[in-house]
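What follows is a single chain, given as structure tokens, in the form predicted alone.
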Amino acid sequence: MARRSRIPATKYPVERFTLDNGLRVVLTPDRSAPVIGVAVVYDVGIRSEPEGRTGFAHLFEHLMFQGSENLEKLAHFRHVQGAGGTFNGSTHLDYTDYFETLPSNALERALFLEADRMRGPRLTEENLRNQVDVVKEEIRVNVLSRPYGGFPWLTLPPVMFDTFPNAHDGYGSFDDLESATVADAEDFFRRYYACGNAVLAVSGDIDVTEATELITRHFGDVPARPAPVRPDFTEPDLTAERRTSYTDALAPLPAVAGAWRVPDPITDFAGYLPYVVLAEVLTDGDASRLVERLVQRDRSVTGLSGYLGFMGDPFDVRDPTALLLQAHLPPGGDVDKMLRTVDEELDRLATDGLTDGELARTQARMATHLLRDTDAVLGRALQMAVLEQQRGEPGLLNDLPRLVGDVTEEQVRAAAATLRPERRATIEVIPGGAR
């Protein structure tokens, strides 16, 4: 029996309430430093994009920074940076977030800025065309002009999935982006950027009573619109291996990524957690199973990683999702041999179990990462906002390290036994840029 890990717990306080217009609010005070994190999360992401409008969720994220009801273009930037803060936004499979880190005396400023664009961004033809060009350039830089661009988060889903929401290119095609209209943006805003479809989280140096009053003042009169009905994005699991390849003209070395479906992270969290731990057992650190075998002993790969979710987001993604393994190989590397070795190691883990201390070491590292990621007030606000939105449990943040530590060796072995070749989707990168 593997030694169990003793995992420390956090006790971040959580206050929750809902405004009359449907906006859910999460407050987590921490008076240890005069800093606040503010996050607004909307329940719309890449999976919600309509056909013919690939990349629209990300494009709309850009539009939310181009002015709002009472603020001209770039005013958001000026007001946050002028107060000594930082800001950004990001688009995910299942949500889009907007966030700021500021000195605590700028709380009202942040609330005003977020409430103003929740009332309505400036959706003009000029702003749309400008941001289409910005997104296209981002695609050129991050995908088209970069070795392994989009690998595997853009290239593997269409191998694993059959439906448009799960399989399409979340960055978007140039044709779809260029054909977007202001009317499309207005409809997207009305449908998805409703108070009832959003969560506001504030963490850090706040007084709960004062923060509640400020939030009510700034967000309470945002017109109420209900959340849209979320479609069912589920797909059946694979019953036969799917595998494809493509040539990357810029890639100097071969690469491969494989993925297996895992239990629903929302409705079967207890069944999902062992896969999160398994990915780390296999690939986290020099002592992990696959790194020791493939990188150090066999030297059949030069680098290897494993994680849950196509965007590496184990605790903020809905079903369907997957456990991914990706590797880069040396010149002339044998992808088939590498995949056979992975299957062999998974079988060995499922049959023989873990070595003494292997699970405890992995769980301790995972707890360290979880604690570090939410030590900063913004990380706490973002994670709690998503947990509230997807689960109605922002306080789960405090329990995640312990829950990871409660996963047993038997559960990890059982998870490994399900990662069979016939359930795997694989994408291979053939290098075209070796010279």
Given for the second form:
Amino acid sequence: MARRSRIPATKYPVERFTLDNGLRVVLTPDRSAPVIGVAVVYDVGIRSEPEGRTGFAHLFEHLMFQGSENLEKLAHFRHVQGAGGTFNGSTHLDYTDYFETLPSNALERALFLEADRMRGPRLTEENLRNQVDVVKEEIRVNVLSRPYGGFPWLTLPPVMFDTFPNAHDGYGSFDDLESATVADAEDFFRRYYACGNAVLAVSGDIDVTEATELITRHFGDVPARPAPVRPDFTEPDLTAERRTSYTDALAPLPAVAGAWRVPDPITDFAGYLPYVVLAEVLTDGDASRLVERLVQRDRSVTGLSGYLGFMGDPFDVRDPTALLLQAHLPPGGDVDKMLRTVDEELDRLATDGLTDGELARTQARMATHLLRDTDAVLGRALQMAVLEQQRGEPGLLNDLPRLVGDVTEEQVRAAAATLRPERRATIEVIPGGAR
Amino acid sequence: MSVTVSAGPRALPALGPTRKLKVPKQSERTLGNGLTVIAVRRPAVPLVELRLWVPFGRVNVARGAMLSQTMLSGTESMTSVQIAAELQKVGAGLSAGVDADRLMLSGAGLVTGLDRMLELMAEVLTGASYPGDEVSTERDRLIDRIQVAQSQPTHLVREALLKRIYGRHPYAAQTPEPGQIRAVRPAALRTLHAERVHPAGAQLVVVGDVQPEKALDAVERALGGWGGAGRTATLPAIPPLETGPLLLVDRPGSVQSSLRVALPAVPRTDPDHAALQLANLVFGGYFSSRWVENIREDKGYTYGPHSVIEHSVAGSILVAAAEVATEVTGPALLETTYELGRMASLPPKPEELEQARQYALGTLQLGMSTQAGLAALTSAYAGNGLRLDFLAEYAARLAAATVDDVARVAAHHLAPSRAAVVVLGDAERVADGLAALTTVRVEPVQP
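Pass me the form predicted in complex with the partner chain as well; I've looked at the form predicted alone already.
Every chain and every other molecule in the complex is listed next, the one we just looked at coming first.
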């Protein structure tokens, strides 16, 4: 056996409590730098959008910044940045987050801002129309004006899934966006933005007692509303290969993405983890299986990545989700041949196992990535908030490097053996670029 | 709205006392071979970050790009796969990148692997062999990547802007053409490496869970033998911005127009730099700026407008950038010119200045609060001859800048009469609207 690097761990302290109104809170103090991260995560995402309202979860994320009970439009931005901080929000399949990172003397201000919009955003016709325009420009920048825009996170789900929640375009159609109303927004807020459906996480330079007191002061009187029952989004696994293609007018070269369903990340975490490791064994760097074979040896692809979850977010996604492989090909590249090679390499991995040290070095680098992501206080707050929301286990963040390190060769081989062509959904980009 | 529970107006809580900017201590040593090494301790996670900056100005742009693409492709004793695997064993990775000023080798890994990372870095620096097969593979990959870039409006408008403002300066062309890449042979890379990848004038930054003096020793052990006296090159100062007609780059069928406005700026060390930074923030340098509030939050013309001061070794410029809907291209330029003119003609309100000042000071704290952020900052400063202690001086200048200072530098640097403007979009649909505001010269999109 090759000597393996010891997998280090973090020991971020975790304090959890729930306010009387149902808001769950996670605190993780770290006084090494005078900065804090504040995250509020609502348990609603793209999958919960009603039919006819594609893109609504994301549009609503924009509306949460447009003023609230005690704050005019633009005030949120000015108060965060005027305290020396930065902010943003993002919409995922299973949740929507809002966050700030600030110098620690702005803790109470950040709590005030988040509590105010949790009590009630200002949902006006004018703001709605303005943000529909902004979102349309966002879609133009990120999808319509960009080669490979939306590939594969928007284009692969409809191949893999059949039900509206899992298959629809999360950025939304312009028609759906334009026809959204203030009443829709009010309904969406009432239903999903209940404090019982949210988690607040604060990390960094805080005193736990003081932070608890401030959180209670600002969030304690948010009216209690329970979380809605989360629907079951389950779909049966594929039993026959699915494959489709589309022409991207801007793309100069072919590309392809394939995906296979994986075990439930929440209820079968032990079954899920080997797939997270497998994706890295296959694609992390020049020494990985598929990069060595497809990029260096065969020269049949020019770039390759593999990851869990359609947004590349292995530890903040619920079932159903997938392991994805995504590749860009040279001019005239042969997608069929490339997929056959992938199948061959998966077979080889499942049959012959890993080479000496291959697993250990992959795990060492995964540990580095995990630790690096938590170095920023905001990364810690966001991840702990989602781990609390989806698992009731924010401290899992400390354990991830070790758990990844505990995955065995047998488990990785067994995972590879399940990635059969008949379980695969594939989307191919045909270049329509003039070049 | 109906959902809210009225509890009467609530007041925004005041900020707590400001924590003073604490600049981490650094240790520095210049090795016998001329390499400057800077080590900074930040032990929050058991990792280490490396940034090696090698001066690379006036390098042929195709050879430079190919060198960074193939530097990790093999040495006399190791293949590219072996290098990658050996790095992976200590949780590490190395990557090479190049721009008009520098070649940068960056890496991060488990701190227990620092010695090994440095050994492998030395292996590449002293022994990169540019093997023919690997060079050929990477050549094709790079050509494909450039082709993809050339289908992106943001890339095309950047190229047009650089050409427009830098003219005959080496900064004018920073992306090679596929044909130029095709012509690069391994021998040319070996020659370039021998000539320009040498320790004199280079600096290596080490940040992480390290004892700085021990880290310097480790670097000295691993890289002390990196030798070779090569050529150095000095870049001429960038030319002053030439105003003139708006350059409209025609890209038929565009659903958005890419608007770029270049304005004169000053280097970090200039006494006006802090005031200019604040003026830029008030104008368009952060979300709570006049420009963003106007063209995004009021008018919905665009998603992510922003303006930024870009510091390069040979000079600094200010660039404002927005991707706007085709049908509002003229109006977006009108509002942009209006906001610049307002900055240049009228002093900012004191509360606007305070807000921008807090943002500038706060984001300094945030930028230093991770190992990666601290490494990037330390390296960027060192590449421009500065050390981290300059942060304290800069913070003091930000704190001291007055409304008058900001108004004075804005009058000079943000005046629309000094701007060089480039728009990339569908000329047939946007030319008339732009021509109503200024003189327009149309060119077809290149290449």
